[in-house]
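Take a look at this one chain, the form predicted alone, written out in structure tokens.
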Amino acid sequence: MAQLLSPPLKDDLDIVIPTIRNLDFLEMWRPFFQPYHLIIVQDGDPTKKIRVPEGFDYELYNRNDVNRVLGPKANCISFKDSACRCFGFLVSKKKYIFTIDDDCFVAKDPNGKEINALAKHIENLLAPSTPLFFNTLYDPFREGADFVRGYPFSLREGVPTAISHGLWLNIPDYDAPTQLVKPRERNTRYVDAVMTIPKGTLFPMCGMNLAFDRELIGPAMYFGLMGDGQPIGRYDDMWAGWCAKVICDHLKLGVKTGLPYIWHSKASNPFVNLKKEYKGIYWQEDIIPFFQNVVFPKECTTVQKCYIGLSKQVKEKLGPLDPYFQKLGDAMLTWIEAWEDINSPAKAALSQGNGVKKDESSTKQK
């Protein structure tokens, strides 16, 4: 009998959820998700019993747990919105990290298929982007591809990808106002491509089908301050990705987008949405300008140094537009700090024992 082979990273990725509700869509992703651990994030109600299916191997970390983690610093994390998914991203010991939401599930290809989005997005990180110069074949990484003529030798070798931008079919991501002018449309169409997002260009990114390296781009991976008590929602992963990108962009990282699908199952409505969003529809015109201008010194060599310093400018080029833009920026340096609290040597060392993970009230399951 041949031997089976071990999923890809198993012992090196974790899958992060936010959710408010039971968690019945694992059973779909199950073939794909079992071997390896989830860290779950609960939001909103922390004395609600959140359900999940045997047989996962999970962490479930509530309100009540991001308080006891991060402490003071726990205002840096929003509440009431799926920003708070970067909480696992901070608590996570593994190098890469895939997230998705609760109402995304196993999309199929043209052939009929069952799309196995992690083990495409691990495909997309192990292998190089191309920033610097596009390549008309996209990926050239990809089995059947390559570079194309008149792409330079010298830039064939790419840079290490940092994040990898699934999309999604059926329910498109879409903002409030498009909602409400194409109710009923639906993303149909699948496209056979990934590409590399060139350097200076920005994009919007969406977090419910996203994996990241979380050692080479982890500390930038902060999704904001999101739902309750904030004058914004819906923006949390797209400030993230802009973040990000200008991030990567100074470090010689690489963002990929394109493959895989997933199939979002579920319409949000787009009256509650406009109402997160409205500001941010008109806030965009000015932090899109922002971010196309974000200039990092020579000094700048570590992304914690990049987003230190990228914090001082949103306080300092958008705290004029509204007050929110200085608050943010604070959250921003707090977020930074929980993260080289959480995952300095000593700590990390800790969390190898007993972890900075659940007490013994909480629930843990292998």
Second form
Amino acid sequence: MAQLLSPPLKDDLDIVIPTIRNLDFLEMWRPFFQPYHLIIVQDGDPTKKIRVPEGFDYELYNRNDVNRVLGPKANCISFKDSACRCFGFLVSKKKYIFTIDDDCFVAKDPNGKEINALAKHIENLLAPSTPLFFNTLYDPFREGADFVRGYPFSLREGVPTAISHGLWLNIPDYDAPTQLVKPRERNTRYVDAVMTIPKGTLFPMCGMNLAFDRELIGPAMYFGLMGDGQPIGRYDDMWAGWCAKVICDHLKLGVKTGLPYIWHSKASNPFVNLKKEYKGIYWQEDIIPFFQNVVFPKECTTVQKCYIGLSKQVKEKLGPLDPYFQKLGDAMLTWIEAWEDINSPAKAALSQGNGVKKDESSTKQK
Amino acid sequence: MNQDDIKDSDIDIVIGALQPDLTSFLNEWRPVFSRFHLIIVKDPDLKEQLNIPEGFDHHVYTKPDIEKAVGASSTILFSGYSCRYFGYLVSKKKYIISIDDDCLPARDNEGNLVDPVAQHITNLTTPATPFFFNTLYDPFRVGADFVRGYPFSLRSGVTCALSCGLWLNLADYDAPTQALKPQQRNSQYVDLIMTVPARALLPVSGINIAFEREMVGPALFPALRLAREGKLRWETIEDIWSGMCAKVICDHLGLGVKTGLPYVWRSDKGDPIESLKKEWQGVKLMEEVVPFFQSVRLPRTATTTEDCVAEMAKSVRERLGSVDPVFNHAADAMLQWVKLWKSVGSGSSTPGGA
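Okay, that's the form predicted alone, but what's the structure of the form predicted together with its partner chain?
Next comes the full complex, this chain leading.
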């Protein structure tokens, strides 16, 4: 029986969930999530008590905790925006992260079977990616598939997978203008494929249903300055995705997209979204060519070095577009400094017992 | 061009006949093919007469026709699977759809018969989006759209010039792969159409394709042929070579290439272990070929497909000629093809012909 086998990567993966409302959605995920450690990042009012369903092993951080852990560097973590989730990436000690929104539920495949999204992400991350040549039968490592005729043999080993990007049934991840024009559209098409996004190609990375190898790409998964006090929102995951993709391309790491699906239940208000997004819609037209032309010097051999280089280029090339990008470039540097602080071996030993907060009442040891 | 504006008379279906008896093949395809004009090109090496059932509007081209049109010394270009390229040459239509003669109609996950002609035409008449990846795949499909974060200036897309379909049952694997997994058959019907991003290379299989004839025709040619190119797909590489040229050229000209639906059902045929003996040369050559395609750049002055092919041929000779003589032959064949395209090909597909 499958339940008797140890859940894959049980001790190597954290589930990071940003929330401002409640965590009721976890009940539906219990069969798949319960073996894993959760990092809850509570956005908004820190005095509000977020109830975590019984039986989950978790840490919970509210804004006070973020400030306490990061001190002056806390200004790089967004407030009143799900971008705050990247604080969870920062403090995790695991190799892998799976992040999911609190309005995402278990979906069913065309046979009616419930989809274990976490297990599929793990499968995606543990199998190689193939960004250097496109396979027309999609993921060649999938059971029942393979590389097609003409696929060079020297490229069949693939590269390590850094990111697994999942999709959504029901409410699709549309921007505000599309939501306004098509309020009733639902994604009902289950596309049974995983594929590697080719090298040199950018994509819109949605943070709702996402997993990554923290050791391979963690420092690039900064979700930017959004929300309260910022001129833009709903571009946090997009920003992280563009930064991460250009770095993955440079370092020969792979990004996959496709399965698994989750069921996205909540359509956010399109008018509210429009206000958050509209600057992004204009700025994007400059941001995309910027990322398409990013070049990393050979000396950038680590994610951190690439990211620091990128932050400088952001300030230089996008700064003229709006002063926001100067702030963002600085925040990117602050993030890397915070990453080094918290994640370097010596410093991590020092901060042990200081930065981690566990909710007294319901932490359960496994 | 809007899909509603496409008439049946804008389409030619080109079939390369490598087997003499096309009766069951065409009868199976009758519900789909009977509306269209068929160009059937008989493999010049095939000795037997072709057997074609009643009720199809078709034209058959055989070895004498090929020799007459291109000269006896050129005929070698069109043997085996390459015979269908002659059909591309003589067609006067806007769109060509080509399916191997060992493929039959497939069924989708609901059990409905797939009409690959209709799907290919949909693919070719809706824009492609090569400059940015859409995570919900083809945004022009009913029930889909561009996702959040997709730049608005890129949402009108570009013309799709090439549509690459897929295969259920016997997938287009190479001989080593199929030999290692002799029982493996492709049973996954993936409900997906997508644009292959710009600068991404792919193996374009000739088994099930469709294209805009004037835009892509000059770039699809039987130029790279193995010394012992054979009568099974495992023993060929010509479509892979021309497909990569076509992709580089489409990228250069700002045209799109889609892949995914439609599926055809490909019959079991041949012994991959036997073919292994012939195909190893192709496998070896691919290793030389891929770095070349990844780095080849076409000059800005090349603004037509014919010009692009000529420039590619030059690059092939310069950079691959010394690696293996087969590439010099390929470069010669590419230039010869462009000449043929200009002289034999009808050029414009406006009504009234050449």
